[in-house]
Ligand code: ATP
Amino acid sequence: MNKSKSKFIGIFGGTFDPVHKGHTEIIKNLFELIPLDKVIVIPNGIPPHKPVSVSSEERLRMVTSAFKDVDKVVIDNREIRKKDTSYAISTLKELIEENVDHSLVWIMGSDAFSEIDSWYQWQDFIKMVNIIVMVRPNHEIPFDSEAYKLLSKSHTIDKESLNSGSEKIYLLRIRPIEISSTNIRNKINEGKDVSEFLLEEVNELITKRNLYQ
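Coordinates of the preceding sequence alone, form predicted alone:
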């Protein structure tokens, strides 16, 4: 293995229904705090946990537009191409095979991590990769959750250690951005202006294509 060419790659999946300024700002903030060479952004095709409001293709179009000017971000459409349920573990296995010479870290919000035990084959998943959990204010991980037990066993405060091995969990306090896709969808449905929450091109796509009406 040629160490000099080894890269440190973040994986950031989500429904992005719709993608908003919070998503892009989180990734910019992440690059400031963690020495990642790139982040692979993966829109879910058919998420197992929640229904989506617009088609996979529309969400991919919005995500591509939102991140096009964010340096070191690559959009990956593998889950959308598959046309079946998007399980994180399947995607992770593929990415590990494709990046044998590189280190991968999975990035998720504390709200998703709090429900990790509802993920398909979650116990196998957490053994395969290091995880960065982005903690927002007022989204602490419940004491009585499986996720909290996991933290007590696998938590690290050494962000350099994320670049090797697996099963380490790093809590990252990010700049608070209180925007939610659910609120945006509700506001659009009520005919309210949401331009302050969305990048201009994403807002134009939503308006032009009558999404979330």
The other form holds:
Amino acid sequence: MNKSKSKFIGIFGGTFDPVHKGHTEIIKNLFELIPLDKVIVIPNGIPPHKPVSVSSEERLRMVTSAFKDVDKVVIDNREIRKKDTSYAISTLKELIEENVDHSLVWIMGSDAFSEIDSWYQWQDFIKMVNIIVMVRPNHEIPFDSEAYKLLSKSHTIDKESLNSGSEKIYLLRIRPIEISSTNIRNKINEGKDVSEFLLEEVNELITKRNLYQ
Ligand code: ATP
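Next, report the structure of the form predicted together with the ligand; the form predicted alone has already been given.
Time for the whole complex; same chain goes first.
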């Protein structure tokens, strides 16, 4: 009998309000640096930390369109379907149960990681999975933060080790991409052109539906 090969799967959550070229480029870049078999992109339904500007359905539509040509990426709409606050730990528990034969690694930017101690049940969360933190321009992890302490304790420089176990944190200096959703929303609001930061179809969706005006 053929035993199915274990896969190495990345999980990339976000509000994607809107999804931008930074998001798609970091994932493409990540595939070049880490031998991931697949990345699951999960737009938050109702994020606990920040208000969203457009509906979950609009954000899901934009995310689906942005990643449609990126190989080995699947969009998972579970948090949007749930209609209640999206806690990373609940999603992670479900994904672990669904992928018992596979290794999971959580992917996030250094800004998100810096605030990890505000995540619901964060101490349990970090014990359950390995994490890749992508250093974002102008977002170094503050020295006095819980995130920094956590990094000092659980930091690994061995990227091969991310494919097993949990509680390891790998800091990845990817090609920096200075784009954020906040900046894009502000620019749209000021009537500025944001096409250089967005995938063409996402830009069209935003214009057609008058989003972020
Ligand atoms: P906002 O400006 O609204 O906070 P954002 O641009 O950070 O939005 P999110 O949807 O919050 O976008 O990001 C999802 C994940 O992608 C987070 O972990 C975030 O840190 C990471 N991320 C977003 N943009 C970049 C970027 N340019 N470089 C590295 N990581 C990024």
